[in-house]
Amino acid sequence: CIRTRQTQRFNFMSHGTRDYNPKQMAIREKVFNTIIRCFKRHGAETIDTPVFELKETLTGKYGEDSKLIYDLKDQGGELLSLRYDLTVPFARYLAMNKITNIKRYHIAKVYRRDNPAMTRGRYREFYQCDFDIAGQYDAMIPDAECLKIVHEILNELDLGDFRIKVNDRRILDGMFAVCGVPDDKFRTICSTVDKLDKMSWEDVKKEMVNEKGLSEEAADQIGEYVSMQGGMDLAERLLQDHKMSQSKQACAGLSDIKLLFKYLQLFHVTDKVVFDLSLARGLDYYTGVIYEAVLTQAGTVSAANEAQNDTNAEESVSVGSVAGGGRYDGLVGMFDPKGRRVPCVGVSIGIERIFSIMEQKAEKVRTTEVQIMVASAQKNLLEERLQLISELWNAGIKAELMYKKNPKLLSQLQYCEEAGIPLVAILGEQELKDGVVKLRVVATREEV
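Please supply the coordinates for the chain just given, on its own, in the form predicted on its own.
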C-alpha cells in the first residue's frame, strides 16, 4: 500500500515537470551559455526575483491565461502565487526600486497550471530566458535590438529554419475598431485571434461569433486582414488602406513597423522577419510591437519569399513558438504608487522547446569537462597518482582518477574513451625514476 502511494506520488511529480539526467544537463548548459553570451554581448546585466509574488501582483495581467496561475495555500499571511512569467515580477521590481533605465536578463523557472505536453516541450514548471530594455528611448531602436537578439540566438543554436513574426497591438486594436468590434470585446477577441497558429480560421471565427458574441460581418472583416503577411511594403499599403487609415492607433503602429523594418535591414535580419497581421499574443500587458519566433520544417517557404508574396504567401509548417515578446509601456505604472510609466520592451526565449529539439539532435554528448585522467601502469602507485592529481587541481586543470588502489591500465584507458577525456597522464616505475610523466592522447594514442 505504501509503495503504491509512493508510485502515485512520483507519477504526479513527473506530471508536467521533469528530471534532467547528466546528458540533458550538458545540453541545457550549452544552450544557456549560448543565450547568456548573447545577452552579455548586448550589454545586459542580470537580476533575480522571488519564485512567488503577492497574488494581486499577478492577477489581471495575463488576460484569459490568468486561470493558469498557481495559487499557494493561504498560510495565515498574504495570498501568494507562483510566478507565471518573469516580466510582471520585473515590472514590480522596477517600480519598487524606482528604476527608470536598465537593460537586464533573467533566467529562472516559472509555473503554469497548464495541460502538459511533454513531447512538445510544454511543462508546468519550466525555465524562461528573458532580456528586457527599460527606459525612454527613440522609437523602435530597442525593439529592433530585441529582434536581432532572437535572430542571433536561433542562428547560433542551429535549430533549423525559423521565422520571426511581427505585429503591433495598436494595429490589432485599430483593425478591431474599424471592423466593428465593440471596445469591451477587444481583449477577448485578441485572445481568440492568438489561437490562429493552432486552429483554422473557420474554428477561430466560430469561437468569435458563437462564444464571444461577435457579429459575423465583423468576424469576416477581421478574417480579411489576419490573412495578410509581408514586409515594409505591406505596412505602406495598409497606411493607404481605406479602412485602416481611419484609425490613428493603427496608423501609429504601421509607421513604427515601417521604421522597425528599416532598422532590421541595417541589422541584416529581414530575411527571417515577416509582418503578420494574425499575430496577436494573448497577454494583456502588451501596448505596441509584438513578435514571436517559430521554427519551420525544412523545405517550407522562407520569410523572405513571404515578404515578396505578401498575402498570397504559401503557409509554412510551424513546429511551435520558441521565442516571443513585445513592448509593454504601461506595466511598471501599475505597480508605482504615483503611476509613473517606464517604457519597456523585451523578449523571452522558450527554452524547454529548444531543449527538446537539441536532445533529439544530440548524438554523443560529453557530460563532464575533465581534461586529463591520471593513470598508473603498475600496482602500488596510488599515492603518486594522488600527488600528481593534486598538483593538477591546484593549477586549475580539470582532472580525474579511478578510486581503486590498483586499477588495470586498460580499464583506465577504456574509461577515458567512454567519458571523452582527451588526455591521460600515465605514471609507471620507470617514469618515476626519470622524473617524468607519460602523456597519451586518447584519440590518436600518441605518447610524449
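Numbering follows the first chain given and starts at 1. Please read these numbers as outputs of a predicted model, since none were measured by experiment. The term rigid core refers to the most C-alpha atoms you can superpose between the two forms while keeping them within 1.5 Å. First, how it differs from the form predicted in complex with another copy of the chain.
With the core held fixed, E400 shows a CA shift of 2 Å or greater between these two forms.
The two forms, fitted on the rigid core, differ between these two forms by 2 Å or more at the CA of E384. With the core superposed, V437 shows a C-alpha displacement of at least 2 Å between these two forms.
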Contents of the next structure:
Protein chains: 2
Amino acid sequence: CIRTRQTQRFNFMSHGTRDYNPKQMAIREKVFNTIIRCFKRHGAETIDTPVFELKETLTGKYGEDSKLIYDLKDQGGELLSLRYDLTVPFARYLAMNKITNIKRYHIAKVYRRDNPAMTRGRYREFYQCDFDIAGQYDAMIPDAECLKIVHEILNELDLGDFRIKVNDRRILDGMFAVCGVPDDKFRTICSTVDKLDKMSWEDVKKEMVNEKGLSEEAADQIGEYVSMQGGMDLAERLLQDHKMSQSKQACAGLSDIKLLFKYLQLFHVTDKVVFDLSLARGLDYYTGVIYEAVLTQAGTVSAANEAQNDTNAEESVSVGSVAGGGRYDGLVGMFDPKGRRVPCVGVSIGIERIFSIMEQKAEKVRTTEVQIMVASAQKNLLEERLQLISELWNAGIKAELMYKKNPKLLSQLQYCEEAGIPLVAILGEQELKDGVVKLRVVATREEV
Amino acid sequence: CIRTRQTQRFNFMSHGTRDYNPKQMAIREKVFNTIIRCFKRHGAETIDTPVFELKETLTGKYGEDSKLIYDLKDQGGELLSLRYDLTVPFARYLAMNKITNIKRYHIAKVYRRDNPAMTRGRYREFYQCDFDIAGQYDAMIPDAECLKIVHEILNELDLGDFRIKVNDRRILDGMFAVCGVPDDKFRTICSTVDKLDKMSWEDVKKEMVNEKGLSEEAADQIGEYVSMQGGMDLAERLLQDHKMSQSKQACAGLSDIKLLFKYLQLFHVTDKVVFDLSLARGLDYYTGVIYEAVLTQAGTVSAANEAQNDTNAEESVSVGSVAGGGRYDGLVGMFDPKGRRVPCVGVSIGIERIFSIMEQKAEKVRTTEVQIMVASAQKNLLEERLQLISELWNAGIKAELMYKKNPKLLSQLQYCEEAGIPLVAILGEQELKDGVVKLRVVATREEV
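Please show me the structure of the same protein in the form predicted in complex with another copy of the chain, now that we have looked at it in the form predicted on its own.
Next comes the full complex, this chain leading.
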C-alpha cells in the first residue's frame, strides 16, 4: 500500500527533488530566521545571483565533482548550467562589479546530479546558506569570525553537541610534499583524504595506492599525520616536527592555525574546535584554512531511520556534517581580466540536514498565523461577515472566514480548533441589532 | 566608456538575467515583507516546489507560450524543464498529495526564454508571488478575496493609482460563439485578444483575419464587444444583450461578475475595479473569472527610461501590469489519475515590475542593520576589541569591527558614517584601566 502510494507520488516529480509542505515551510522559516538574524548581527549585507550561470563560469572550479553539474539544453544562445554552489557565483559577482571588500550572506538553492539520500536530507536541489568575507585584511580575523558564526548558529538552533574541525590547505600540501607525493598528484590525493569521514583509512590507502598510483611508503607517512587531532598545542608540536618543518607552506599554515586559536580563545569557542589533519574538503578552490562542523549526537537518530531505505552502507558512516567552509584567495582572480586577487573566507551552513533534524524533532506546528475567525451563528449573514472581515484586514488583523454562504457554526468552530486559531468572532441576528460582536476564546469557550 | 563596461559585465552572465546587489536586496526584502504580511493576514500557508519539473508536467499548459520553456540537457535520466510559473507546479502538488482545499502563497523564481526588457523589469529569470485558494466553495467568495488582496498590496506599496480589470473566460468564449468564431479557434483567438494591451485594435484584427483565418465579420463583432468597459451595470446590460444572452456560458459568467461586484462593494474596493471585455490573459488554463491590475501613472517614468535601450516600440505601449490571475478549475484534474477536479482561483503579483519602480523611487537605503562599531583609539587593542564584540554578539547586538590589527580611529569613524552605523564603542588604554567603554553617537559626536 505504501509502495503504491510512493510510486504514484514519484511519478510526477524529478528524482531527488521534493516539495516542501506548509509544516516543513513553517520549520524552514524558523531556521532561516535564526540564521539570518546571526548573519545580520555580524553586519552582513545580502545579494542574489541567477540560478543558472554561463557553463564556462563553472568549468574547472569543482575538481572531480564537475560531473555533477546540471547543464541546460542548447536551445540557441549561450550554454548554461545550474549553479553548483553559491561561492563561484559570488566570486564571479565580485570580479564583474570590481568589488574589493564586502561581507555578504546569500541563501539560495543549488543543484547537483548526485545520488540523493533523501531521508538524510540530501537532495539534488538543496539550499545553501553562505556567509563570506571578501577583502585584504589582517590574518585570521575574518576567519575566526566565520567560526564564531558557526558556533552561534549551532548553539541557537539547539541541535545537540557539535565539534568544528579545522585544518589548512597549506598544511595538507606541505604534508603531501614532505611525504613524497608528486606535485601533480596533490589535488587528487587531497580528494582521497577527504573521504576519510566516509571510509576507513585502509580503504583510503587502497585508493591512493591502487587507483591513484601513490607509493605505499608515501601513503603510510600520510596515514600517520592524518590521524592527528588537537588544539593549539598540536600546531606548535608540528612546527617542531623535523619533517613537517621542512615545508615553508606547512609552517605558514601552522602559524595561522595558532593565531586562529588565539582569536577563538577570545571568542570563548575553543571548547568545540579541533585541529584535525584528516580534514581535506573536496573543493579545488580552497587556499588556506578550512573547517567543517559535525554534530556528535544527532547522527544516531537519522542513521537508524535511514537503514530501511538506504542500502548503501558507506553513507551511514558519515553523519552530521552541518557546516563547512574555508579560505579561497584565488577564486575571484580567475574571473578578473587582469587576474586581480580578492582574498575571501566563508562558511556554508548545511541547512537541509538541519531542516531534516528539526522536522524529526518538531511536534505540532502552526502553519498560519491567523488570530481570529469571522463566523456566523445563523444563516444569511455572509454580507455581514464580509464587511467585518474587511475591517479586520484593513486594521492589520490576521483573519479568516469560511467560503460558504451558510456554514454551520460547529464546522466553523472545529476549523478553528484544527488550525489553532485562538479567537472567533460570532455574528448573530441579536448582536447585529445591538451593534456588537460576540468574541469567543476557542480553547476555553469563554466569551467576551 | 559606459559601453565598454557593459560589454565586460555581460560577458560573464547569461542574457536576460541579473544579480541583485545589497541595495536592491534591501528593497526586495521590504517589498516581500509587505506582500507576505498581507498573505499571512489572509490566513495563507506557504509551500515550495523544485525549480525544475518533469518536462511532461509542463506540456500542454501554456498554449503558444510553451516555446519559451527552458529545458535541461538530457544527461541520462528524466527530461526536465525549468518551471514557467508557480501555478502548474501548485496544481501538480495538489493532485500528487490529494489535497482538496488549501490557501497558500508561494514566492519563487520562474523562467521564460522571452525577449528580456531589463530596464522595465522584464527578465528571463524573475520572481512570482502567488496567492491561491483551492477548494469547492460558494461562488465568487474566494475570487473576491483575491481582488481584495491585490487592492491591499498595491495600496500598501504606495506605487501610485491603479485599476483592476476583470473579465471571465466564459464571457469571452460565449462572445466568440455568438460572434461566429469556430469552436476550435477559441483559444487562438483568445490569445490574439490578449494582445490588445500591447497592440491597436486594427493590428489585432489583422492578426485574427490574416493569420488566424477568422472572417472579417466575426472580427468586427468581437471588436464591438472588446471595446466595452464598466461595472456591475455593464454586466446587467450584457445579460439583456440579444446576442450575448444566447450563450449560456456568457450568462453564467456575467451573473458571476455581478456577484463579484456585490462582494467587492462590501470590501469597499469597487472604485479601482473595471469590468473590461478586452481582458483575455494569455494562459490556456483559466476557466472563469480573470483579472489584471495596472498602474495608471507609474508607467510614464519607466517607459521614458526604456526608450534608449529598447527599440521594440510595441513594448512601451503596455506599461504597468503589476498583478494578474483568475480561476482555473480544470488544471488540478489534469494531474489526477482519476481526473478529480479541485477548483482554484489565484493571483500573481508582478513583483519584478514593482522592484524596478521601488528602485527608481528609493533614495539612501541602509544595506545592513549594524547598531554599533567596536573601535579602538590606540594600537595593540585587537584582543580587547575581539573580546568586547564577542560579548555584544552573544547579547544579540548587531556589531562590527574592522579586520585590522591597528586601524586608525578616523577610518573606523568614517566607516560608520558611510555605512550608517549609529553608535561606536571606542576602546582606549585609559578606559580599559577604568574598566569602562566610551560610547559615541556617530551623527552628533556626543559621548555617553
